[in-house]
Amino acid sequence: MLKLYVHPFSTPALTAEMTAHAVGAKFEKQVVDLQAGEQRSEAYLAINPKGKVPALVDGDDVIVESLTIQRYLARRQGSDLLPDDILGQAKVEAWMDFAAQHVRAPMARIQFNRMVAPMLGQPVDENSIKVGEHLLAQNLPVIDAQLAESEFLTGNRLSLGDITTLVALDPAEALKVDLSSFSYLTRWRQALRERDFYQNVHTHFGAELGL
């Protein structure tokens, strides 16, 4: 059986984790407890060397980045959520790295000074923040005009780009990040999240936490 490695404040975590159910694998979660460095074990290590979250073991083998693991997933489950032709591909895999560099990555410098770093006693950068919060204020009016011509990011069909940017908009409530201004996008993420493959994880971001 697949295992995989996660944490319930990691978004690239998440996007594995729901990309596993919504691809029906079988897998058993292990949670690396990152407050207590435990992704800094020699345990975690010899799994993964880069001490991050996700890691997938398949037997004998180990796929780290989650964008990776999101593809080898659909790959080895046969799954539509990643077409078979190229440009199809082409086409879901585009908004992966969208998600990930142009919304994920600024939900990150939000979420590190929101969340992080008064859990860890270090000073909050607000400069940081207003850059996170300026990067999505241009990027998710991108989204918005895509869902306003198609249910999903790629057309008619989920794919693993609406998956990718579901989660890297998860923590936006626990934020404080106001979405209610991208009608296109909070109709497809309501109903995204009503979906088995979201509520087989968690029922918001940091439930599993108690937030």
Ligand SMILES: N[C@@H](CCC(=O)N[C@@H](CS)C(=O)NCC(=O)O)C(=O)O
The other form holds:
Amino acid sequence: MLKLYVHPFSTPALTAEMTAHAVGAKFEKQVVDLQAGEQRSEAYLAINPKGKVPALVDGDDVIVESLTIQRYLARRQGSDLLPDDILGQAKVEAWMDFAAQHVRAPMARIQFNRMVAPMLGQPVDENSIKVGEHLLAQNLPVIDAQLAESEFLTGNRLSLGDITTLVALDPAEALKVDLSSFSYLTRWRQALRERDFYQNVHTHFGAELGL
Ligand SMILES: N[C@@H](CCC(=O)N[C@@H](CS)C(=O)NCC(=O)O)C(=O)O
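Complement to the form predicted alone: the form predicted together with the named molecule:
Entire complex below, previous chain first.
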């Protein structure tokens, strides 16, 4: 059986985990205690020398990088969340890349400074939060505009791009990032968060750790 190494505060890991549910993969979930530094243990580095979650073990092979794991799982399970044709794939993958680079990365600035730094007793960089908020203000309208045109990011069917984007924004409430001005995005988020692939992981970001 597949084994997926995750942590509930990691949006890359949550992306892999929700994708695994969405494509109907059977897997065993293993939480890596990032707060205790387990990702740097000899045992975990033997699985993923990069020392990061997520990592997916399939038999003797290990697949890392959340977007790669998404594509691997969709292809392995024969899921239509990644289309067969190369143009369809490019359209889906463009949203995956956009979510990772232009939504997840600014969210990570805010998450580090509003959540992780206080937990670790490290200084909070208010300027980094401002940069994150500025980038989100630039990039979220693009998503909202697309969702005004179509039910999902690439049309009338859910795709991997929706999952990457949904999870990139998952910590919004916990981080006090206000998405309410993006009405199409808000409606799309509400609908997707009711789906089994989301509810099988958690009811909301941080629920696993009592947030
Ligand atoms: N590009 C990677 C990023 C993975 C990543 O940064 N994971 C973080 C948690 S969000 C991690 O494991 N950090 C532990 C560390 O760097 O010590 C992916 O998409 O999978």
